[in-house]
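Next up: a single chain in structure tokens, the form predicted alone.
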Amino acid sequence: MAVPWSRCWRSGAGAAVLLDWCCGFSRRAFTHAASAGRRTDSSAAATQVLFRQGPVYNFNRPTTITRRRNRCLYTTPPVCCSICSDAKLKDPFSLAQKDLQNLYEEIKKLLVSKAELKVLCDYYFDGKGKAFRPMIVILMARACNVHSNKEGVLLPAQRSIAMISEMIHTASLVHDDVIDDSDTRRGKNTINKVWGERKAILAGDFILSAASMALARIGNNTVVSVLSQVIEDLVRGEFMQLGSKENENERFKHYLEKTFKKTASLIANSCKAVSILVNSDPEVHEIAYQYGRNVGIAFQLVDDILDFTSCANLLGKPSAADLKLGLATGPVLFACQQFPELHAMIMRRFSSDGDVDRAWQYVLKSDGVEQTNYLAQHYCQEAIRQISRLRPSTERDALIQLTELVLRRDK
């Protein structure tokens, strides 16, 4: 039987994690303290962490954090745990479709090169991708524009950021496939499988350089700084993925931080960049950033779930790929709380004979998948709370609806 959400991480692994990663920069007052590794009855009763009527955690040395409400931000009632509305919301992808039209063709025009390099760079820009990141960036840009009394008109620089986000993402995929020695991506052979590792690395570098030049042409130093952070995070996240942590608390934090750097940073900082172009209010920038951050982490958590629940045909890549790469994702980390035998496998990165199959079975016997899904829901809930602070608009509502699509996706 699955552990209720109100009792998740009661073994201690998620205590510090929930504070730092789920709560983010909440404008609500909350109390927390760093765990000192021990508990007393008096301190446990005296201090608690409360996340939106969610789980209660006990800590030592409480610290209170508050944020003042900006009178320029839109105030909404608390959001329930599921998205419920009688209004007919427009599909986020359909809403952004006009702005995304010819996106890949315009990206190809930025990849000016000759012969074989051009073919390699164009390989993934075939229009068959989900364009998930550009779509979020477009909707966030329009939502921020409406909030800033700009009538939602998309600025050329904002659309450029949507293109740049997809280029950075694609370059990272090309490099990831080399690192992971992957054979398939989006249902077809990877660049490294077709043309070899050396050419794949060069193609990824070239796409990244073209994205950097497009970013420089925007001419906003703050935006350049924000999006440059994404590239640093991608590299640091990849290095974090190569390592592991012995301590269970550190392991969860390591996993979520790696998830942010490898996946969510691009979405968060791209959303922040388009808000900077139209609004000078740091709180609006923070709203855009926090929405992207929380949706990005939820997106990756669901991706980690699909590695255990979806078939290879839907994913476009082999299932159990993470275990085969030696990676302990959310479902495995939660399963380890119920089956300590997984600890040794995690530390040796599932390298012994039979480790992958045994770990797979432990995850299926545990509530690791369900707990990871609960966590993804919580991140989406925080994303909704953040974006709801903007002035109502069709695009804002689409971003709210998008969180439900993230949780329900099957590929």
Given for the second form:
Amino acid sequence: MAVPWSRCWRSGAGAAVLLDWCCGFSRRAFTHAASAGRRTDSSAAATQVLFRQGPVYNFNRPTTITRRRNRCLYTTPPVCCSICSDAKLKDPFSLAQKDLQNLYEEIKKLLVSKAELKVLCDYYFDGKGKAFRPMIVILMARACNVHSNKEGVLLPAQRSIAMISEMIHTASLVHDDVIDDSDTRRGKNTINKVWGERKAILAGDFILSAASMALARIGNNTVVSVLSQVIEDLVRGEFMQLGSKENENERFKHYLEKTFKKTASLIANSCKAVSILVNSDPEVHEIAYQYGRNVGIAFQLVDDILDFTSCANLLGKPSAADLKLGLATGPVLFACQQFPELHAMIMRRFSSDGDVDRAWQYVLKSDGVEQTNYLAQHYCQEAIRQISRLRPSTERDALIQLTELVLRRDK
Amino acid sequence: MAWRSRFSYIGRRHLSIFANPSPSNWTKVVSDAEKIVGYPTSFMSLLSDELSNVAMHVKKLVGTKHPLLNTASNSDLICDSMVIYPSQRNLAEITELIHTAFLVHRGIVNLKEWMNSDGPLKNMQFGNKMAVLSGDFLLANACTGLAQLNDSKVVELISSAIGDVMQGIYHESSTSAEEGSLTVASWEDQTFLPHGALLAKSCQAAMKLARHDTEAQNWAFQYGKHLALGHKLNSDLQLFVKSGSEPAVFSLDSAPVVFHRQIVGPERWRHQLKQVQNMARQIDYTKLWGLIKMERGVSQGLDLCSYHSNKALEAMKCFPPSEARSALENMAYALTKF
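Beyond the form predicted alone, can we have the form predicted in complex with its partner chain?
Below, the chain from earlier opens the complete complex, with every other chain and molecule after it.
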């Protein structure tokens, strides 16, 4: 029986395959299989996923999967299970609370300017943001510190990274609002609406330069390289958003790559940076990076879902915003499977009259949201799998619990 | 690509697309300087990195009797590439990237001020979008380029220069024509940020990359600062000094106008503005130009330009004589020519 490609991954083993494909792991699986001169069942299944053929993959037959994939993505690792149900588990926010407390004040101290420019720069550092990125960075730093046989106390340089990541994020938000001509953010008027586009861009540049200075002051060239890459990724991600792909399969890959560049790269590389500061083992850097990457992508996927399902006032910014910008996100791309009418709309970026409304209807009628949710779950599971390789600590467990928060958020 | 530096060395030419046509003198000294460094299109740039590597190793032969040393000292190829390190060349390109990025971001339009005569709003919006993205792209490349220099002090220095430039442009656009007058000192402070900081700090950074001491770094900074300020003055003064040129329009923030305002005082300035404005509050620039030429604003600007030219020359005296030093001195001299 032919199963549509978008569904085959919802079963356990299929999910492993899709996730590998999404996470780029399949590239390694392919090369491994290719070099071994055989076509594993998993690579065959991945091919089907990519090229939408009916599945040959027998979900019941045991497969020759690599040791890596054996660390179950679809059966909850026992470690995770017991911890998730542990009532004594500290909420990630409260765990990072002390370190986060003065973060915004300290960021504002780095923004040395006067008069109106100061007002603009401080505008979004009012403590009303989610502080999601700094929180991850801080928890990751402490988890790595414990793993490296140091105490779970934050190094000053790691704290700097948390601040720098928030500053880079904010600078990119300010620029995005100009590019998207947005009116509101976090419940207040955007900088470009209040002070004009020109000043908004200059303020964003200024925040970026302050972040860059703080980064340099840490004095670690590797860390500087790692985080400079983020800045480039952010811009490339934005450029990617300008273009669209004809081919459906390319579209999804394009969407995930763009999501990585625009959202996950910052989190992944910040996590990597704090691990570099305390540990020289590249495996640890990779764990930190992969955790950040997977959580980052999941975060964005949920964000894209919320754009369809949430009310405007809860988010602090208007919904169906992505459609109105001509962007086809996860839910739309999945919905396109059930409603091919969306094809043409995607290609013309929902520019015709009534496109936005019709597309929204299609998405809500389809299981696009549900599918995107499943995908986000699998990214989270991968993140958990990665972070579980670190030595146990309250911070590590908080990072595991954080993935749950990412999935459950409503704003 | 347009942003690739046409030359890279310790002093720099400002690539200002809003500047008046440079005097032939300036163009000549710049072109002479370019010859010392080499065009990117010459084959030297293709090999320059490799040659520089070779050159650095050949240096170790100094004091030995190896014949390669003779060849090297007679050969333009290796000699020239001994003068500039690859990292310094990269720094120069990075500086150009930043400069271009700020030019691009400076051109962003405030949509609230859009009028029908500007054309369709959609075009302005799209133009803004492209300006933001291109500027960001250039800045991002500058950041990754800086990271590759593997010198965090230099990264800090140049990042602070980016901040200075952005601050400078921000405040430039904030001051309106009719506000209180600026003193010469405050004009310098205000002009340094958008027009001087980048050059001054990249000159300093170039010294740092070659591991020169803080004194050399400071002199390089001073040269860059005074050359940049002098160049801005020279640029602003062109309109008022060159014979036979009556401007269609000029900036009320340009040096001669600012000094003029300070000399005549706020009341008389307001009166003069009214004199040259029509019913629709549009300024007749030719009339205003005439009024300004009658006072001492222009000569004060000329004096200040000489001052900065001399300060730049002073800074260069601290470096040993060389072709490069002469080229830089010639650029400083050229500032006082119109």
